[in-house]
Amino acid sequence: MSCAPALLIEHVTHAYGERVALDDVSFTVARGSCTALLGLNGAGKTTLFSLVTRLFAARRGRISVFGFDIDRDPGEALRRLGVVFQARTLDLDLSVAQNLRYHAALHGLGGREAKARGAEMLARMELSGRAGEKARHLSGGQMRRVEIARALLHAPRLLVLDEPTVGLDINSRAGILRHLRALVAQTGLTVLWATHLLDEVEPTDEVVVLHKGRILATGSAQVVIAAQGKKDIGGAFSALIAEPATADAESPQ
């Protein structure tokens, strides 16, 4: 297990009835990396995250977290996983601290440990002064940071986030990504976040491009950009997902 990647996705296929959402998807997420899963709405990002978090079972393929198979050893796999879903999941009538304590109890953390871990995570998210406030009084960006703090309470080694910045203003988006990259740099946490917002990707990030249920490219953003002969990730992404011209369209009339 010591050399296993943080996340292994191997020949995963999933369908809703006759509609194929993921088609033979394979990639790895390296330990200690900050990786963006890039794809348009409907690309299959949320389906993939639902499989990784075991909300759904894959029709075919294998998923493992730090070497632990999500189907054969779900307890060990999920223990190493922290999750922030796209939909907001805080109880708005509870305080920030109460939201964290409730979640900590679900992971078997005792009161003293839960309080200490909660304080530590809120400090990392620069929210120590908001612990006593009801969640409904927070801004959208602050709610997201609380959800990240909550997901880290049980000290996971891999944090996955599904479109965590959707609906936020540009400053809140930048702040969340700054916090995530700091966690990677300072703690060795592995982060995988799904997004369709190409401006969130920095050249040093790893990227996985998912389009219509298939993987089109993986690697560092710099490598993916260079491979497409473009100047930035937006140009590289557009080139990757461009539909090839048909023979009829190319032939002169």
Given for the second form:
Amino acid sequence: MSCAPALLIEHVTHAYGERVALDDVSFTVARGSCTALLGLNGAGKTTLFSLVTRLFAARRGRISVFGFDIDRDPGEALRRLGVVFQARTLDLDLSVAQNLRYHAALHGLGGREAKARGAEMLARMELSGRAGEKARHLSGGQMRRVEIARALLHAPRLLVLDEPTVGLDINSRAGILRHLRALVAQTGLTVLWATHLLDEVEPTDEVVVLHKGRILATGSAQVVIAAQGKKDIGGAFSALIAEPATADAESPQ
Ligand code: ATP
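Form predicted in complex with adenosine-5'-triphosphate (ATP), following the form predicted on its own:
Below, the chain from earlier opens the complete complex, with every other chain and molecule after it.
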């Protein structure tokens, strides 16, 4: 258990009726890594997150979080997992602090602990001064940072985010990534974020390339770039999705 990866996805397949959204997907997310799940629209990123968070049950395969199988040991697995969904989920008529408090109550945090954790997480997200404000008065980037603070209230060890920067301007996008990377570096949190915005990836990030429901490459961005003989992740990604036959043969099992 102690050496289990933060996230293990093993031979996961999921279909909506006849449409196969994930086809025998396997990969791991290492503890303490900052891992980008890269895929175009329709690649299967949201489906995968829906399975990891148990919104849906996988048709086939196994998923575990820090060694805890999400079907057999859901309490232990979900306790270690924080989630930021693609759609905005703050209650706009409540204050930032009230939004956090509701979430803390759902996770069984007592009042004093909830308050202390909320203050700590808002400070990390550079939003300490905004606790009393209604969520609707925040910018899109600030709302996202509140959602990240909220997802971290119960002290999860793995944070998954589904396209957290979509719809934000370039400064806000950079701010979100800077905060996530700081959390990884300073607290040992593991981050898995889905994105189709390839410029967000840094050479030292881990990447998982998902295309049409299949994994085409995994590893550190610099290794994936070098393996494709390209100079950046955009070039490597284009090469991977242009050569499905070759990439399939190299898919990790
Ligand atoms: P996006 O970035 O557009 O959200 P994605 O990578 O998250 O894309 P998914 O939303 O997981 O991809 O979709 C994967 C495939 O499954 C797509 O072909 C999509 O049309 C299909 N799909 C997703 N949700 C449903 C659903 N509820 N019913 C039927 N098909 C679905």
